[in-house]
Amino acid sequence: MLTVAVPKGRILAKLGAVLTRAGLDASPLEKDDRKLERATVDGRVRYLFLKPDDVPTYVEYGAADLGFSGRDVLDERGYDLYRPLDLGVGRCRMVVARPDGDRTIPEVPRVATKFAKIAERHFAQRGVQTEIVYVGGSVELAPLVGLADLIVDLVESGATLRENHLHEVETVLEVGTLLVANRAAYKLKAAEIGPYVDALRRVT
């Protein structure tokens, strides 16, 4: 049996649509129940339903053979996983944003973000010294209350930034959902994984 880790939440319906286009059984993703482990009708694929941040961990440690994960999570934590495919869903951008107006940004700005490692690498590559402040949510609030001068966060339309009087300065990373694989399983279960990956590749 092939074990695939999927993220619970808003991306699940989009993943189900991709699987259906690929001719794969997406019925376990469409069931409206609280079971965290569901198998396809033919019993060949078992899906594990996890928090998005946990998907790569299950795959890296071999509890799942494959998984679907955002590039932001993968790059932030540096997982040792094979990335055979970009599915083209869940597209957004990770950006640097600052307050509107002529507010002066100090020479060593304080940057609020959930993605501390990505932000640190981004500014280091530009030769900019920063103080990174980790915040788990409501990142846009940080500049408004004086916690930070800049933020690094994910945006789709940019509406949340505008509503909080912020604007984009630059793009850090283009983000989408990737198919990831445990490196050992990719070799040892090639007969099972190969057709699954090929089916998805034909529709992405």
The other form holds:
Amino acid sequence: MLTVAVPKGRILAKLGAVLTRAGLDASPLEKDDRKLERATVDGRVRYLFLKPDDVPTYVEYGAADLGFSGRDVLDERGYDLYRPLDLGVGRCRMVVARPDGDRTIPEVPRVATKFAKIAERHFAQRGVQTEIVYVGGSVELAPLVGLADLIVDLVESGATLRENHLHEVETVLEVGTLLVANRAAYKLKAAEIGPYVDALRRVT
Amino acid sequence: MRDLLPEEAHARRSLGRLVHERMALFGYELVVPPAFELAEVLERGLGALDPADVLRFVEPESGEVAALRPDMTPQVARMIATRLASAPPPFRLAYEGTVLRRRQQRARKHRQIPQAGLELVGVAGPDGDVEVLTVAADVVRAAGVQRFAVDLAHAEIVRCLLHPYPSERGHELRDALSVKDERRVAALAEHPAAPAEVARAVTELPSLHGGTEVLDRARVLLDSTPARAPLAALAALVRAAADAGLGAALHVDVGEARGFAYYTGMMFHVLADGPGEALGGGGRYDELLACFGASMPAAGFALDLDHLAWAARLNGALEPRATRVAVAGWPALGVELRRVGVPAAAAPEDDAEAWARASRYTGLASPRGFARFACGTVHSLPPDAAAAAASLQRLLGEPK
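Could you output the structure for the form predicted together with the partner chain, given that the previous block was the form predicted on its own?
Next comes the full complex, and the chain you just saw is listed first.
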């Protein structure tokens, strides 16, 4: 049996649609119960419902063979996984944003972000020194109250940025949901994983 | 960091001994390198490891930067190039010990890895490769892992294919290939410096793995690229390994990009259910010894003993239990038991049986007889200590 880790939350419905298009049984993803572990009717695939940040951990340890995880989470924490497919869902961008108006940004700006490692790498590559301030959420607030000069965060439509009087400066990373695979299982269970990945590959 | 309590320590020791015995059957002799080494020595042969994963400190006496070994191969290479320089090759050396790595970014943060491995130095090409693969498979089987895969690759394939790309693009491609990110590889493969057939081959690399039938698909794809020769070498190695009895376990990963900067020929991983990562792996590094001043072909592998034990448990291999006798109120019996090689220790006077059970003794011997815990039986013992010891030795079948 194949074990697949899926993120609970807003991306789940979109993933279900992708699985259905690929001809895979998505019914465990559509059920509305509190079970954290649900199998398909034929018993071939077992889905684990996890907090998005935990998906790669389950897969790296081999508790799940495959998983669906955002490129942002993967790049930030550096997991040792295969990432064969980009599923074309959950698309957004990680950007640097600054407050509207003519506020000057200091030589060594303070940057508030949930993605400290990615932000640090991004600015280091450009030779910009920064002070990275880790915040867990509501990042847009940080420049408004003087915690930071810039932010690095995910944007979809940009509405949240606009509402908080911020605008984009540059793109750091194109984010999307990837299929990730445990390195050992990808080889050992190739007979089961292969057809599953092939089915998804055809629709992405 | 973690402790091994008696039972686990015993199992680890037994496994280490078994691994070494199998390697010794092929002529590999044990060497013991020091736990830390000059950083400069280790860094000459860091191989596939990230320099940031090495724990360094300043050695107070010399003021030199030393490092806790992240890998024993460079140390063995140094030994061969210096201490054994006057001996004739080939060298067959085995090692066992703990290596230390920083793994800050991973979900898995284990820093201390119990490792056993070997180096075959002075035997070039397929003969050496097949010997290393054969010993690795033999060790894994002997440890009780019946279901496992040997995932074979060749470092020159990716190296040849990435050669036309400018270095920055080459690095990006290598990173994308090592995580088999198909879309990113496809996006990066198109480049004015890369001939069309190379770009097409690179694009396909992430999916070129599986059973040995993958080689046929690869042959068509790589035929007009510079990777044709190393692919033929890989195919020949697969045939030779199959002839050596590894057939059922063989997998191929034509697009393996991890460690290709270090390895110069075959690379392999041993995979089995359980730990969620490889039990170990190795390959050929013909340029490593030259870094230590003694240019010689070399190949080797190392296994993570924790992972090997884990996989063996899943395969139903029984963990060895030590036979030990607790002796209550009969010091002379303890003396006689040890004389015939049966481990024996004095039990406390109060609650001797409860203590012996809690401490996982095989049984409790006293002038009243021997209570064997696993069977719940009590055997009477002759009153003479030497005769009682002989009777217990027969009963326990120790020593073998």
